[in-house]
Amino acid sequence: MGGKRKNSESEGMEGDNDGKNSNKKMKKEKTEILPSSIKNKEKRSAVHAKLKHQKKLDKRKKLKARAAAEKRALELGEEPPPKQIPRTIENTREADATVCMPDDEELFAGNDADEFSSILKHDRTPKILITTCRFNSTRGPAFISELLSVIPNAHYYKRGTYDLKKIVEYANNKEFTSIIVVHTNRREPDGLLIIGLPDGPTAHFKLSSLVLRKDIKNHGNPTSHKPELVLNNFTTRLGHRIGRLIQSLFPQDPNFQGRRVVTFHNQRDFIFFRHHRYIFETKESKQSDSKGKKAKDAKDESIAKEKVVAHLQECGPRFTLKLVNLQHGTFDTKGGEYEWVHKPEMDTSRRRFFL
């Protein structure tokens, strides 16, 4: 009886001690001082450095524990713990009802009846007219000459004093499928206007971060082969429409022998343009094999094996596009109906994207 009573008393004492320890921890957490609440600059910087060092140590401990768990799982033949996915702005974006789904029948039905279906179904071959605004710049012609080397079957016409509506009529008569207008400001290209013919739509892009071919280190020179087109992350209805507009500028039968790749990569509503070509190199990897390991006089024979290594060489130019507006039909500033217009009040969050 006495022994049972002592055990119960000791268990009660241990429970009280655990409760006191937990209360102390809670008090410590409450009494932790944030560096921003300290007025003294030296003390504030010291506390901040201490907290930063402690975070670094905790992170290192977690990495070591994870590596040990993976090693233990491999030794036991078990599955390693799942890898943690980092939180980014892209994978924490706001929910959007216009995101295209792979089983969206309405979307596929719209693709068969939109303005680009005749080109994408190989009924028409893309033929592009490139021109400038009325006041051209020094870098404008260099940029246009590089666009002509990127887009097959593209033709440059001087703008002169012609109105854009007359240029649209002329392009329709000459059976062009699209018009690209390069807008310049302060001797620098700052905008692209892409007009689909004959029924539109018209997309206005802001152009920035332009780097010409001559300014790219170790650049390559493109060939006349039709390039392969890569479109990334055009996920919404609007993005899908912009992707099809860009796709209609290029022929749908690329020559893979030319090893040319044109990429339009959408990230956070910024469309990054890159132009590369594949390069295949054969490298020899030597392996030494000894015939007699126990014999001292055994000579190593080096066997050369060929290994094909592929890498990319940038051909240029390099620039970034940002959609300003999308208009129904061809260019019309007065009576045109807009499908989408970017406004400053639409930027309510960093995690809200439209393409």
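C-alpha atoms forming the largest set that superposes within 1.5 Å between two forms make up the rigid core. Positions refer to the first chain, counted from 1. All of these numbers come straight from a predicted model, not from anything done at the bench. What changes on going to the form predicted together with its partner chain:
Once both forms are overlaid on the rigid core, the distance between the two CA positions of residue 84 between the two forms is 2 angstroms or more. Relative to the superposed core, residue 46 undergoes a Cα shift of 2 Å or more between the two forms. The two forms, fitted on the rigid core, differ between the two forms by less than 2 Å at the CA of residue 109.
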Second form
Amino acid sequence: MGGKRKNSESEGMEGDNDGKNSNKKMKKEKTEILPSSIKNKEKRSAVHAKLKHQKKLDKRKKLKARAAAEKRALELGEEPPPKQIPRTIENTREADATVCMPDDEELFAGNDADEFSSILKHDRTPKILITTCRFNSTRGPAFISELLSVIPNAHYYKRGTYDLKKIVEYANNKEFTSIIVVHTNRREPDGLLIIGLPDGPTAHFKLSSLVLRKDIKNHGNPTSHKPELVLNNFTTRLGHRIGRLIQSLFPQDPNFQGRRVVTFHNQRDFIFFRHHRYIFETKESKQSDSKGKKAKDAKDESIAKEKVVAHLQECGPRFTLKLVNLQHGTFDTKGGEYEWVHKPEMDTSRRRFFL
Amino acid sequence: MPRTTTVECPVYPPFRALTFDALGLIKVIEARGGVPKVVDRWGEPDASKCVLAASIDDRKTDPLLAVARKNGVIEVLNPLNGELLVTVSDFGNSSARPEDDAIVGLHLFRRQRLELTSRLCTLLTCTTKGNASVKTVDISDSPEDSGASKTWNVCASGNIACSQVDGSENYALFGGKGVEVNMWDLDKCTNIWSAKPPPPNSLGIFTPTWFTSATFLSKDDHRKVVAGTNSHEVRLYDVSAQRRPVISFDFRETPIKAVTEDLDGHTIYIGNGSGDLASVDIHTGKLLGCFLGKCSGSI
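I've shown you the form predicted alone. Could you give me the structure of the form predicted together with its partner chain?
Zooming out: every chain and molecule, the one shown earlier first.
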């Protein structure tokens, strides 16, 4: 067969090569054979498996060596060798010129002048209108009832056949501060549209990975205290604006005694929503035998080593959002100006994020 | 893995640009063969001083920059160092409050060579309700306004959204929501031409008029006008030919927010509400190309 002939040929050639190498003492490097250059699938997969195994062994050896070096250094009382930091995509994120700096007075002036400042300065209390798109959905109503429990002062109205622009008008008349529209596709909530009122921006998010409360193991039931809001990692100007938009949905005076927290965590342009009840507990940590054998020292160390830990119990839905576009003004896809719209030509590298 | 495109940083010809923002700041951006950088910033961030329109008289000696702000004030500055020369408040009618009747268009007329010493400058402004006025302002000693002005109303109903003055500075055109493009002779303050909407199509549907941007096609010819509408259409009008548009074509799906002509007289650049910038050959109406880049907001 052709394959076999090639195999024997390559083997023959390898044999020749090895022979040549052993003869030629000048050439010390062995020519490395890439698995991808071997045409025979069995041989190729065998070489590849061998390479992988070799790499795994090397990695294990390096890890052991590092751990041994660190242990030795600690025992000798020296400084352990510095811990290596793994390279992650967040570490190597492309530098963005629009990242908010803490001393940016234009940012603060802009914040004072934007659409959310009246809510964030406690002038208006947030009042949210939640509605859906026109189609029925299986998980939609459950999701909306959970949203109603998460966001205080939220009201649900059935969609009917109203135009969204008309809904904006009605909401303005009734003094709502935001509208949330849950959009459904194939009977599954798929998108979220947050419209600030009276003439606030419209943010369109893609919703995914929705897990309802009943599907979470050991879930807790949320109380009706005003929640604490945690917004993580909204660094750029756009992210800051979105963060303020989310902030304007919740009341600005959280009830810390209620121990309820809502988190919007931004990572790689995905916003993860979590809702927890938390409780702080102080517990004494175990002491190691080598230290503090005397009773006095033990007592001091036990006081010093008390740690406060937080236990979290998840309640409420869990979902992820991704910003599709942000439009200036209320909902008007055809006639409105977009502040930010995602275009495929903006993805110039894997390390570029916008929020 | 998302499809990635690489954008190399090209070598730019040296340029200097002035940008105006909603906080009333004026920033100077310069590029001298490298990456453009903000070199200067004039003004304090103040939302009531939001800049609505600006116009420059870019002469080699003594250039002037006029800026119209949200609080109804028009400032004349020196574009080289940002020094404020004159503040004109209460331009035109004092009856309308500046918040109701915001300034939409502003044009600073070129001064003739002879007037080098006289330090007078003429401004044309237009507000959303259609009050256009021409005023001469003295910038010699006192930073206060003084001088004659004539005001006239450009549209009976509707809002003006765009205005432009042609290269010879005798004609001005205005257009807006519910207002067809019309051209006025500035000396006589008369309406010499106004456009007619294209006939409704076979289904009887017609889109209401809403012009969002307009410009004259070339500096010396006041007869050809290009206008962009809210329904993503770009139309070329010829004043000497007919009142209906000569060529009209569609561009993507969001309103055309900016139209400018190229110096060669037959290329225009259009920018729309979702950040797409394109250049079009106006003689044939063909799209020459779109510009790719990192722009993500409306132009």
